[in-house]
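Only one chain is included here, represented as structure tokens and corresponding to the form predicted alone.
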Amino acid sequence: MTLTLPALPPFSLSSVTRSHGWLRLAPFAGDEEGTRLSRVERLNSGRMVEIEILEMNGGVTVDISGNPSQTELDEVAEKVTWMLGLNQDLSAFYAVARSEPKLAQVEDLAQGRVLRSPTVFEDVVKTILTTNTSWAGTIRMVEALVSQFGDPLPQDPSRRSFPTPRQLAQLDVQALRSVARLGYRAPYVLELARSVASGDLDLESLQTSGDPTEQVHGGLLSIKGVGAYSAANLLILLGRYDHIPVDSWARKLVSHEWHAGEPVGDAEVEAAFDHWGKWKGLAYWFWDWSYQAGG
């Protein structure tokens, strides 16, 4: 079963799945280019089905395997216009964008939307992984998490889904240390998995919530393993941008964009960005850095 997604212009599936480094995610899978997404999806019903997002123009092609129910192509439709953004209207941006040079590929690539999960409990789980390790890390825990614990395509058992918050809270720390070697990150995992599986905690409210962003700021830091850094780096993927996830690289990178390399705080990488409002946290995510990436 095939759906036509249209996308609010400009769109490129391939900045949105290039935008950051959740196409190396499993149950994320795509080729290098970014010109194919796909993934293994459970549905509310239960179903098991593989999503394979293509573009086309004007928005992207979906293809569902098997033959599912109507309410089921609107759930992938649902989920698939969330994770791409193609509702996201970036006009605003563009037009603040066009007088910066270091932002001035923006529109004409179609930057600006963030590849997200189709759910804001995965992208939880997920930046709680990236804290304190290396990128490899990451991309281990979170494969052994979809491999051990999500369900499987019928067609290819080897490919699973990410786990769902009542498959994580059934198992206990030592499971999660032991057999997912999330380490330190293990309790924080399980204790939001058992607070959303209880409905103590509703996460995918947040796509949708209209609170102000630093209520929505502070709701997010008070989730266990999230601090400053997360909390910033879940807002913007929630399509908040008002604060910025600062970590030693966005130091590094301020640092000699505008202090000739010397060392800065986070109050420096904040102040440079303070300007573009609420804008700041896309105007730092999609900043012309590239001559010093290797830096």
Second form
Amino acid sequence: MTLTLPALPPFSLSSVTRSHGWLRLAPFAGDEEGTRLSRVERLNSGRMVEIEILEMNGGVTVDISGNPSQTELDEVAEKVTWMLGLNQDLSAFYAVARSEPKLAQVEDLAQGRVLRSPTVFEDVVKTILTTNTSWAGTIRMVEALVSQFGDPLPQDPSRRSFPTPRQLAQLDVQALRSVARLGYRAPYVLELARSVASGDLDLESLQTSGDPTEQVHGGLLSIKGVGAYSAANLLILLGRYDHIPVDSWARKLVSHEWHAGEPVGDAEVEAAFDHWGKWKGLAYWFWDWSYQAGG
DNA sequence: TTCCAGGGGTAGA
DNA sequence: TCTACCCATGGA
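Given the form predicted alone above, produce the structure of the same protein in the form predicted in complex with the DNA.
Full complex below, order starting with the chain above.
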């Protein structure tokens, strides 16, 4: 079964999938160029499907394995729309970015959307697993969570979905330490899974929440394992760009660009992008993208 | 062996 | 608010 989903222009699938490293984290899979994105998904009905996303003129096509119902197709459409930010309007960002040579590429390349997981829960877990470890470590930990605790695709059991809060909540800290090698992050992930599974914490409402950003920010910071860096990173995924995820890379970027290679602190990073106002997080994100790409 | 990686929680000031 | 210290793991 194939769905066709339009996107607000400008749109480029590869610009979304290459917006950061999420494409490399299970259960996402895709080609090097980012022109094909697939994953295994467990639908609300319990059905396991593989979805494969390809770019078409003005949007994407979504191939779904098996013979899904209309309700299941609607669910996939909603998830893909969220993952790729198909209905995001970034024209105001492009308008201000035109004045900055370092961001000259964003409109032409249709950059600005950032690849998201289908659930906020998955993005919070993955963000926690990026902290104080190497990128290779993040890939390893996420892969372990999926391969050990996710649900298998019937026609290819080697491919699995991201575990649900309920699936992780029934584990214990020892399992997350010894099997998934999460280290000290294990209790954070477990506590998060349990509070979401029990209904005490509603993360998914953040996808559509109209609450003030500072309120959302505070809520994210109250999650154990989520500090300033992670909260800012998650806000960007939620389409709120008021904070910069200051980490060692951000300090390196700002040091190189504005401080002649001298070490800088968090205040200098914030100051460097402050004039971008509500777009500062996005300006940093794609400035950094350009910097890493060799610009 | 030592160091540290795209940080964060906690205690103590 | 700020600082010191600890945290598990794996790679260099």
